[in-house]
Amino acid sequence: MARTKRVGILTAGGDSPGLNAAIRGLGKAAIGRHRMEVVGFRDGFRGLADDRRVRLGGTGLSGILTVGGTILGTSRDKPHKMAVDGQVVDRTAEIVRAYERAGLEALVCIGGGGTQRSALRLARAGLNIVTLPKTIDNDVAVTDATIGFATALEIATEAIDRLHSTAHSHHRIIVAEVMGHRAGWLALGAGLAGGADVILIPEIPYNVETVAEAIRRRSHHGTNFSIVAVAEGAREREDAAAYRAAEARVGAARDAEEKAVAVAALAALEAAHLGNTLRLAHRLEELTGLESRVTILGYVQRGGTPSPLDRLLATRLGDAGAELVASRAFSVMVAARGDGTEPVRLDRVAGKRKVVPPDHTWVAAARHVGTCLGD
């Protein structure tokens, strides 16, 4: 008799709306089609490396379409770094002891930009490994979207369309950070669905002196408040110089100490960094005369139930990750194409990020409706 093929899958990273409908997906299409057994391993690629697994039936996958955050549990922890008894060591061989011991026939991932890197990293290291794009930021490279952002969308915009209420009654200036630390996706898209007068994101280096001119015009033609929305990777044209010049400065290091040295200015100028939504509202009141106020919407944009358009997102990635299983293509991402998928090797998407690009139509629109981009 045939062996059953057996299939794992994880959830690394951050956390994001519809992550357990990716998992049903997945699962339910490689049993009731493929004739597969599943198996979940917790808390991300720790949870491999410890063998901390937990077989996905009928009965496991049933009820979790809608709900929010994963069922598997997820962490940011690396395989080939990861903190054990206060020393950080390469659990690289761990792993894949323990994929042979569950007798797996592939590994399923699903994470953002770093667990495609894990991902390559393992498949290099012999395993059969199929991951689905998954970020609020909708920043993984080579696919037209990821799990996740449709709803953080839907989340901001409804955010920003509150705000506008008690802008206008206060007459104020209402600053919105939204997620995005290097992609500007999630704030450029909720800015201009829910019409925010000025919009930041970390692509277009901002003057804030251009931001001031912006509001004071609004202002003098009688409209005495804004909606700025910024992402929280948003910088200043001479702050933005800095860090693209430390970041050149790690990637031409010559050696380990040159190395640790630019990676300690990288870093300090990401703290300097912190709190800059805050001084951002403070320099705009002072510039305009306006009174402003900050609304940091954090984790909310990641948490609650996931939106249809995720929901389908996810099923559908997921059944497509079954089928290559299936038909043993493997070091791949399933990308979404359109309303199809395509596989995509993992090694034209680890490492990449997907950034908003000048020219695109969502930022040509944003100009033409007069939304002031900073710049």
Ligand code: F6P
Contents of the next structure:
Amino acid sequence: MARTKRVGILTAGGDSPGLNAAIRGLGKAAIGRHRMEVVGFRDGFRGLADDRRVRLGGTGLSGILTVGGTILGTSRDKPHKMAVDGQVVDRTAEIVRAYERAGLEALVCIGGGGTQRSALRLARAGLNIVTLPKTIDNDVAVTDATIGFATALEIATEAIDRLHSTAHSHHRIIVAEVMGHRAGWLALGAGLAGGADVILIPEIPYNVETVAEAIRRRSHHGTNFSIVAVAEGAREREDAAAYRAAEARVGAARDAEEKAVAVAALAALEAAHLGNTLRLAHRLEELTGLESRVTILGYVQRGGTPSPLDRLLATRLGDAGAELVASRAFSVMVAARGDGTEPVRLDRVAGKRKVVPPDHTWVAAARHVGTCLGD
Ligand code: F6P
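I have the form predicted alone already, so could you send the form predicted together with 6-O-phosphono-beta-D-fructofuranose (F6P)?
Every chain and every other molecule in the complex is listed next, the one we just looked at coming first.
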């Protein structure tokens, strides 16, 4: 009799609403439709290297559809660079052994850009890999959507809605910081949906004078309050140039030593910009004479119940992932494509990022309704 195929699942990177819906969708389809067994690994690639397994079957997959976070836990650990007892070590070989010990037919990794890169490494090390795209940042390449973005968009939009009434009452500028270090989908989407007066995103470096002028113009027309939606990675023009140069140095590094120096320089630059939103509010107060306040939405955007759209997306990507494992189509990510899904080779996804194109319809719409984008 043929052995029952066993599929492993892990969640890696920052959590996002809908991860449990994806685990459930994949697990239920794998068990119910394809007659497979499902095991989970705790805390991303670290739990896989440690072989910390959880059996996912029977009731293990029930009652989790609407639950936020991930029942498996997650971490940002990478297979080839994991901190162990104060040392950074390559645990790829341990992962391969854990995979074989578990008797896996395939491993499904649910994660964002970093996870896609790690998954490609494991595929190259000989593992059968399928991935699903998740991140509230919506910046995974070659997929229309990522699990968690729709929920985060709702949360951030509601926050901007609520900030309107208090900004209006006090005649203040409220600068709302939205997540997104490298991509501005969330700030742009929530800013547009919430009617922010200014939207600042990493893809469009801003000039603080331009922002102040837009706010002053509103005051001249009798509107003494403004909402500024700013992505955490938005930068002033000069800073953006320095940042691009530092990133280019990382990309151009010729050996590990050069890369380590370039990465450290980039990290130092990022650290220096941590207070950007507070500095921006302060500058706007100086330049406009209006009192300014900051609201950092932070991890609220990643927490809690997934929206119906994220539950749907997670369920259909999970279902398609199980189908790919059953048909032995590996080294692919399940991309969302319109109402359907499409397997995309991992080497087309890993190392790429989907950022907001300058001619995107959301950018155009924001400009057409008079929103200042800071440029
Ligand atoms: O990748 C999603 C994200 O939420 C980013 O927007 C944010 O910058 C980052 O994760 C922060 O995550 P953590 O503090 O968990 O590493």
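Worth saying up front: this structure is predicted, and the values here are computed from it rather than measured. Heads up, when I say rigid core I mean the largest set of C-alphas that superpose within 1.5 Å between the two forms. Positions refer to the first chain, counted from 1.
Chemist: Return yes or no for Ala262: a CA shift of at least 2 Å between the two forms, with the rigid core superposed?
Modeler: Indeed, Ala262 is displaced by 2 Å or more.
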